[in-house]
Amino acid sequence: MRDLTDVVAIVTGGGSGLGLASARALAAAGARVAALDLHPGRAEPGILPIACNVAEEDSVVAALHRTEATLGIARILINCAGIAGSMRLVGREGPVDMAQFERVIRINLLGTVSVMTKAAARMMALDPLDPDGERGVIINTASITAYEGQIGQGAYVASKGAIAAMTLQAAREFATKGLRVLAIAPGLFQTPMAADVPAGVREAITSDAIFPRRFGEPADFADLCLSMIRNPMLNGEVIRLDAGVRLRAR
């Protein structure tokens, strides 16, 4: 999908951080963007903010209906909505609080699957864009924690590991309908979620990075999204975006 002019795109978590940067990059490339978020921001050129709780199915359906009524059916979906989930599987107070664990899974994993499948079903009804038969592109957000399993990140690791694992499966399933499915596994980025990371942890992570020795900027994530959308040979892959860092156990 080389030319994004007037192509409709949906970005979840589009009110801040990685999602907002992705929405802005798509709009700058000519796309018409619906930025879904629990707390949507202000409208910007090319960006329509829509309130949506990805963990509530009715909210997802309503947001997709509004997108279609205002902009049309999306051919691009970037799933960035998610929450942190620091908790030990067995801590000082005993086994993990399953309600807290479930909340992380419900938002990060089930929310991603809900939006992905509902948007994909709509994309499949569209006419192909090119001789390859491409109808749309879906990019989900995993995490490097899916591979490196830091202590105290059990719920987050489980949610992001599942997103990484289902990337190839979804790509294979959707292939006959002309949809590509990809995922990005970011390291630590300058987002609202990273604001709670202690200074000592930030220093340890950046000191271990190969290069550059800094947290990623949301624009770095957005740039990769555009590259993945525009390259038709990328499919079924999870791409690490982390400056080469490998996380410590804790």
Ligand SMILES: NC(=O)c1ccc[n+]([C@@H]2O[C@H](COP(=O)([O-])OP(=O)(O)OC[C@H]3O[C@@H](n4cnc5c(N)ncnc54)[C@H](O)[C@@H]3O)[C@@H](O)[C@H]2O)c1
Contents of the next structure:
Amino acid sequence: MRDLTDVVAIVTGGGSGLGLASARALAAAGARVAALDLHPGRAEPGILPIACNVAEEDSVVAALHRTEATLGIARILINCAGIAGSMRLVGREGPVDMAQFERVIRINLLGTVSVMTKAAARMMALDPLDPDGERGVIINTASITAYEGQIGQGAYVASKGAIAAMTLQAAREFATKGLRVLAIAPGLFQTPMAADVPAGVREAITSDAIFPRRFGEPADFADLCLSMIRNPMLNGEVIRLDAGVRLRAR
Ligand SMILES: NC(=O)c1ccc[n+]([C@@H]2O[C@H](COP(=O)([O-])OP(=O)(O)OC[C@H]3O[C@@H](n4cnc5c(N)ncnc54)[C@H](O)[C@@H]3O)[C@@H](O)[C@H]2O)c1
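Having displayed the form predicted on its own, please output the structure of the form predicted together with the ligand.
After this comes the whole thing, all chains and molecules, with the earlier chain placed first.
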């Protein structure tokens, strides 16, 4: 999808961090963006904030209806909504609290699946855009913790590992309908979520990077989203965006 002029896009987690940067980049490229978030930001040129809890099906359905009624059916979906959530599998107080573990899975994994499938079903009804028959592009947000899970990150790792694993599977399943499915596995990015990472861990991640040794900027993430959307040969792939870092155990 090369020309994004007036193309409708949905960005979950669009009120902050990586999602907000992606929404802004899409709007700057001419797309009409619905930014779905538990805490939606303020309207900006090209961005319509919509309150949505991705973990609640009714809320997702209502937000997609509102997007459609106001902007039209989305051909682009970027799923960024997510939470951190540190907990050891077995800590000082015993085995992990399953309700806490489940909350992370519910928001990060089930929220992504819920929005992806509901948005994909709508995209499949649109006319193809080009001779390839492409109808739309879906980008989910995994994490490099999907590959190098750190101590105390079990629920988060499980949620992101599943998102990474589903990328190829969903791409295969949606291929006959002209949808591409991709994921980005970010390293450490400068967002409000990263502010909760202990300073020592942040320092280790940036100093272990190959190059450059710094936080990723949300705009770096947004740039990759636009490249993924524009390049029709990218499909079924999870791309690490991490300056080459490999995470330590802690
Ligand atoms: N920042 C990083 O270093 C980093 C690294 C790897 C992966 N990620 C992933 O990137 C994505 C974006 O994170 P970020 O760093 O921009 O964090 P962020 O906290 O700035 O943004 C996340 C957004 O998701 C929203 N959200 C949370 N729960 C929600 C729910 N139930 N329904 C709807 N919206 C909800 C929040 O309100 C927030 O606006 C997340 O999936 C995160 O796991 C971030």
